[in-house]
Amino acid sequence: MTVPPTTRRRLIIDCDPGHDDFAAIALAVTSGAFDIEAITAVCGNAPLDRTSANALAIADALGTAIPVYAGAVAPLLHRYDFPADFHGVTGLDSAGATLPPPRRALAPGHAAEEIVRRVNAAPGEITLAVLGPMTNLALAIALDPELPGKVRELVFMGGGLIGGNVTPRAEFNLWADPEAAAIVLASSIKTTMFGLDVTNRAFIDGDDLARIRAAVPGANPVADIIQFYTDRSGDVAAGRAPGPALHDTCPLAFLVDPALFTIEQLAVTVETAPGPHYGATDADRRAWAPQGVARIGVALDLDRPAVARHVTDALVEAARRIAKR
């Protein structure tokens, strides 16, 4: 796709790569639709040194200039165990060929600071995708109250209506830092929820890992990366779904093409009281939102195939790149 400069979105994308952020990242690059003015890495799948380093080798492999900023090193509150078992002890294992070491090194700064300095420096025009826990969003609206009012608009994978997958009731990634989460869903800040209601259904099948992995024969790290993921995917060991669920690439998608999402705008809170339901998000449906919670748009349904191609299309494209790095 060849989208004209002034059409283009400026993008910073906020991330714990993670095997659905590294298509998120691909999806990103490849489709010609954004500026991605910085890429900002939190902990979240894997501790940060893991994560921001995961970060940097998608950006590099992927043939961009990108530059790379390291984050919160914690949650702002709550402490757990990286979960390795799905994404494996870097957080982007592989069942095969890896990615190849970056050329170049972090960006010097935190990632909080840099989310401000690059808001400040042009309001109004920068979309945030935030695509692991929240914790640099929130600190850089602690650093700058202000900027909510700067933001563009915040698309965000997260929560979900239906249940959770880590506890019952919360998604992973709120359920990390539901502090966090708090402090940006209390903003004022233009917001659209891509929640476990959609993103369980955003999978890629069989047939388009083939496709994958047919487009560089021999070493390929894209086709490797997303074999190890669904063959860590619980659903698909289940037979509850043909392949990986890659989550993070809904928000991305929906920028591509608004018109692939349902989306109902919702008064949603996120549950920070210790318990069953910490990290957990309500939306109140009724016409009238409680005072001092926000409306945001709230994904409730997708279409699944066209998603699949764009996602394919991209790990395609970035399957070619690497292999001709």
Ligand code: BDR
Second form
Amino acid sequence: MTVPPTTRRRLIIDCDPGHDDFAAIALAVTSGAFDIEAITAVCGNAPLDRTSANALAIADALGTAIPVYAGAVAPLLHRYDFPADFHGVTGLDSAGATLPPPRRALAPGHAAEEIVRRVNAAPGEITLAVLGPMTNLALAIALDPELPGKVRELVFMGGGLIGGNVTPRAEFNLWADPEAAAIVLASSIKTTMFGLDVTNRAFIDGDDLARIRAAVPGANPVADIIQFYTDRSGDVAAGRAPGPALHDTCPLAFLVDPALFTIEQLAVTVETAPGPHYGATDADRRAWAPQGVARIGVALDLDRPAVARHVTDALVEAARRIAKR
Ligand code: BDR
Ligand code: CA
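Can I get the form predicted together with the ligand as well, since the one above is the form predicted alone?
Expanding to the full complex; the earlier chain stays at the top.
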């Protein structure tokens, strides 16, 4: 897609790559719809040294010069063992070829400070896409409590009204740092949430993966990385989706084409009290918002085939770019 510079949206991607974070970054980069000012990394799917190294490898392999900053090493309060079930111990394990080592280093500075600096340099212009635990953004708001009024818009993957994936009630990103999510949800940022309600259905299937593989015969790290995640998460027999749910692609697909999603404005809260609901999101569907709880957009439905097409096109293009590198 060729989008004139004047209409490209200025974007910071905060993430914890992560196979679906990888697909989301590929979608953002190849869509041509964004000026991606920075990628900031947070601990989540893996420790920070891994997620930041993965973010850098992705940005570099895709042929971009986007600066990549490391952020929070730990959530605000919650302590948990980094999960290796879906993303492997590196956070971006592959069934074969891996991304080439980056030819540049992480940018100096902390992700949270960098978010504050960049948003303050362009008030009202920068959109944030948060694809991991919200620790970096919560820290940025603590550094600059006026920040929410200066962010153009926030889209995030997390939560869900249909139940959880890491516990019966909670989705991983919000469970990993519910206190950070509570700070962000209580802020005045114009926000749209992409929870499991839609992201569980944001899968690509075997034909899509075959297209990605066929785009680059021989070594194809993109196909092999997605294959690893497919083997771990896309299992019909286990009652899961027929392919890997690429959760984090939803907020980016929405920014590219909002018509792909059905959004309702709801008053959303996140549970921070210890117990079985820790990290779970809840939405008040009554016509009036309870005092002190702002309404945010909540994605409740998606055009699944169209989202899968966008994502597959992006991964095909990513595979070609990496092969040419
Ligand atoms: C979220 O958790 C991570 O495993 C994924 O990268 C995604 O951001 C899905 O619950
Ligand atoms: Ca993620």
